[in-house]
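Single chain ahead, written as structure tokens, the form predicted on its own.
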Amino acid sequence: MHHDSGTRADALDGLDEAILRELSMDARASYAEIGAVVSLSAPAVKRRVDRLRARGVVRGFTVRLDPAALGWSTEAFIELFCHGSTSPATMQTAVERYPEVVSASTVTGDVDLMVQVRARDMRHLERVVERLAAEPFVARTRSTIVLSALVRRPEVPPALAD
């Protein structure tokens, strides 16, 4: 079987995967610090990171915030059931307007859209749910409030997580 190694994730070698793991845990780590963990020189790590960026595997570097420390202590998953056949683009345009929306995905099953939200408190969450339910394409909603977040991972595919 022939694989195009230009952009395929399966073309990553063990060193690339180790570098990605380190970057996902601390994007501010220096190339020397990463190199010490993966047994490469800082210039070799830089070359690999540059290649990963050029291939689009690494899209950027960011900070991970603690929502609770910022006053956003309530989290919920809101299922949206839509009228008729609402396009994903229509759903996306609507939910992107909400700063409380952390993520939104079309899903299989009876639900059309799964929305993850963060709010300051229950009253704030209630207002967000009411606003989402009032969107013209929404027939009904169902909410699930998060009690405890048991696993949170950076955006690293399972194949890289070992």
The other form holds:
Number of protein chains: 2
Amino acid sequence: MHHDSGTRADALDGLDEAILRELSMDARASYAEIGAVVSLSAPAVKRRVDRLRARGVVRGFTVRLDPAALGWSTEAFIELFCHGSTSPATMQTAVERYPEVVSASTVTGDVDLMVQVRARDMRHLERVVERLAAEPFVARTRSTIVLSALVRRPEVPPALAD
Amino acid sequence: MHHDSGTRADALDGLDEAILRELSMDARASYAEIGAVVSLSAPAVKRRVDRLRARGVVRGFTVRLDPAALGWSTEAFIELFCHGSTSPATMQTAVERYPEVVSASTVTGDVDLMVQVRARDMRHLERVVERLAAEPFVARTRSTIVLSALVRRPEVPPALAD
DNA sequence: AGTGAAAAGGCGCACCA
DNA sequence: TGGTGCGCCTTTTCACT
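Write the structure block of the form predicted in complex with the DNA for the protein whose form predicted on its own appears above.
Next comes the full complex, and the chain you just saw is listed first.
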């Protein structure tokens, strides 16, 4: 068995990529509209999307919101230095309870956990930092405040742009 | 003019928040389905969504993809130390040409630009770092590789969770 | 601002190439 | 795998509240 076609994710073809590109721009586009762009009939598009969902490539569909318009104007990176024996699972359960946390990743280097948060204002951010610093496994924190967001394409697929 | 209802973004009410919560979970949900949850008729839901789009709160709808399933398994934070006189505009135009860049922000502290990138593998990541380091305005870079993504809710609205 | 009904159009399935 | 046809549901508009 040289190739693992079927269960595993073989590279998607140009049609799949084109469909994902359309969905990334407007996830509420009708299958007919997408089909018109990628030269496919609506049912054919739907079947490919269903297949992509089943394969796990497509995890779902979301709305793109403007955080500032919702009153969340403050953003920061909080680096967490943790006690040596802290497991990723411990970090995860602790950190995912914060609605302010946008992303959290264990990283290489002297920092153990890189946490990205969004808060309503500086006062709110300060409280979040204090709460994170008070977590039992946290030894020290280092905060870096975002001045301006130059680029932001979070859920956008990099594979569709090069 | 005491209140600025209409053009400006007054705080959204509970109904708007409930609708956005539904859309954040499934942006392809029908207006009827959303209406069933928030106790509203389909046309009423549509009008509120249209209003939220017009207000700029809703910027659009996207697909949530699994980067790993697309073959983008390597992630990193690249901190850029720039020459003193570099404007944010210069940084932005340079950095947004990279399809690998997920986000880029000017930040406080000794680092000038915090860049988050996604690459296919380490070799690819290395090339991106080298290209960024070769940008004329970049003095030095510091890379931090993501070991595991503990939390990831990029376009998800924090306002709907607390 | 929300409801309800009617027209237009998209969806989803079965079937064919 | 992709295309077609048809029943059904959704979207969309309009008059009414």
